[in-house]
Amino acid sequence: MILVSEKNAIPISVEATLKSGQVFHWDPLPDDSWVGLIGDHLARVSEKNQRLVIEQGTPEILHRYFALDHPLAQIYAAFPKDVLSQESLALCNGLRILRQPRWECLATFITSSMKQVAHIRSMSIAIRNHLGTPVEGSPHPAYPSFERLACSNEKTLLDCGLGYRAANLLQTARILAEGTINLETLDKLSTSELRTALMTLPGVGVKIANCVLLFAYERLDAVPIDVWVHRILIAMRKGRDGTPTQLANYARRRLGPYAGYVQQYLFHRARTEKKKPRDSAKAN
């Protein structure tokens, strides 16, 4: 079954979307499909003629998760016209910002601090294997609920490779289990209010808060600034650095109303280009 959101919809790139550092537990299969969980919902998807093909899973859940209703034509028209942004748009065409389950997204990015994508994936899978609920047909268990994780202990999370992040994740899970903060009702807040609320949780600074805003709350103007994006913004500012607040304000002005989308394309392009082998002529 092929899903498109509208007639003449701009296509999706499943690989770029799932490998762009938004999510960390999907697995490629030999037949070029991908298998993963949306909460505890098992899904397998592939791509045909740059359209999403559902091999297994509920269409409504997958339509929402892959944000097939995002107006990519409108978003692309709003991309900055500089060379770097346009090259990123061409390279990553079809990459979509996912709508992730809020707790799972928050928890995963709390564990992401000072870690590369491969390490974040390793920790995410370890947490699932230690504390998650098995789902038939899935290579990995579902991510544990905050209630389940709140009943765990720091040693278990340390055994998952979290290091100092273990205490932050455990404390956040317990705050949510106590009902002090409700991740679903936070959606009613403005973006700035929501960012402030998220940053009251242990281990959530401005970068992680912006990841959660973008990937779980669909605030498409949120710009997570990691090492990659920091370098890109400095280059755009012709070598001028700035405080995190200054760079975030610049990014929102410079990248436009869909700054989160532009950031993700710039981020994925930078990582993709970094991984390409260089010939001797380019290296010299």
The other form holds:
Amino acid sequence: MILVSEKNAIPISVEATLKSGQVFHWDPLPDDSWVGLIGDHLARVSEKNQRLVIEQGTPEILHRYFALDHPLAQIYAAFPKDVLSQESLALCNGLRILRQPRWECLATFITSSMKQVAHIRSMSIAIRNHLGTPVEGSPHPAYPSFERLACSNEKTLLDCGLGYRAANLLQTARILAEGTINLETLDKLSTSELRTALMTLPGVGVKIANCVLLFAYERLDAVPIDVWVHRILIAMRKGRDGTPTQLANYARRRLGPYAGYVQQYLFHRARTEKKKPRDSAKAN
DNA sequence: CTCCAGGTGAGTC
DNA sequence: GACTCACATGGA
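Could you drop in the structure for the form predicted together with the DNA? We only have the form predicted alone so far.
Zooming out: every chain and molecule, the one shown earlier first.
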């Protein structure tokens, strides 16, 4: 067991990070640790005094994946001062934007459109079970490479519950397998050029492109606007709706240089608040 | 049973 | 650019 610590405090909330809807395949264990794969690298982590405890896995890989180098203090100082943003900050303290493997992130978000988080997870696991490579000690196989998926077929993906998303994932995998687009070298592009490049792929619009920018390319100012964030932005504008462009501009101005981080805290708070009012009536 | 979900793309103005 | 619609599936 390795306790990752550094000179400066590195708070992390493993639970908030892994349950905030940026990644979908990690499993909680009875001893309060979490097990999951980073690519095909098996990892098991827990948390002690807001520090990441590595129960299993290579420290360098985990350090990078959990983004322990992100300057959280600086990011928090840049949070907007309104009540909702500060409340989200308090509730999700230690939530980190992961550095996910590119293809895995792109693929799972292609399957995410018009789907609840719970079902995105079940599709991800179904794809792993049908097409992935087993890893010793992991509850689920590794996510299949795009080469592997490109050799697959639509029927297999329909069996994984993808519905109309099956064709998009398959075509995207085939484009990547052709080599016309290289997800790794795309990293050299500016955020706006990278967004445009990602959006040429079938099933990738502006929202999913922004998810991939934020979760796999470290573009911390990218703001995915889904139905939840859309509602939050309207509330921040005192009930005033707007066109996609207007709301995107508003989010960028209002949420600041780490807008993607702020967005993730707002999103996670909104979703966890929604689930609550259930056990309160029973208590007396 | 009805409602909704981390949207996208095609058609149209 | 912005608006409208169809698109599959399963959990609440």
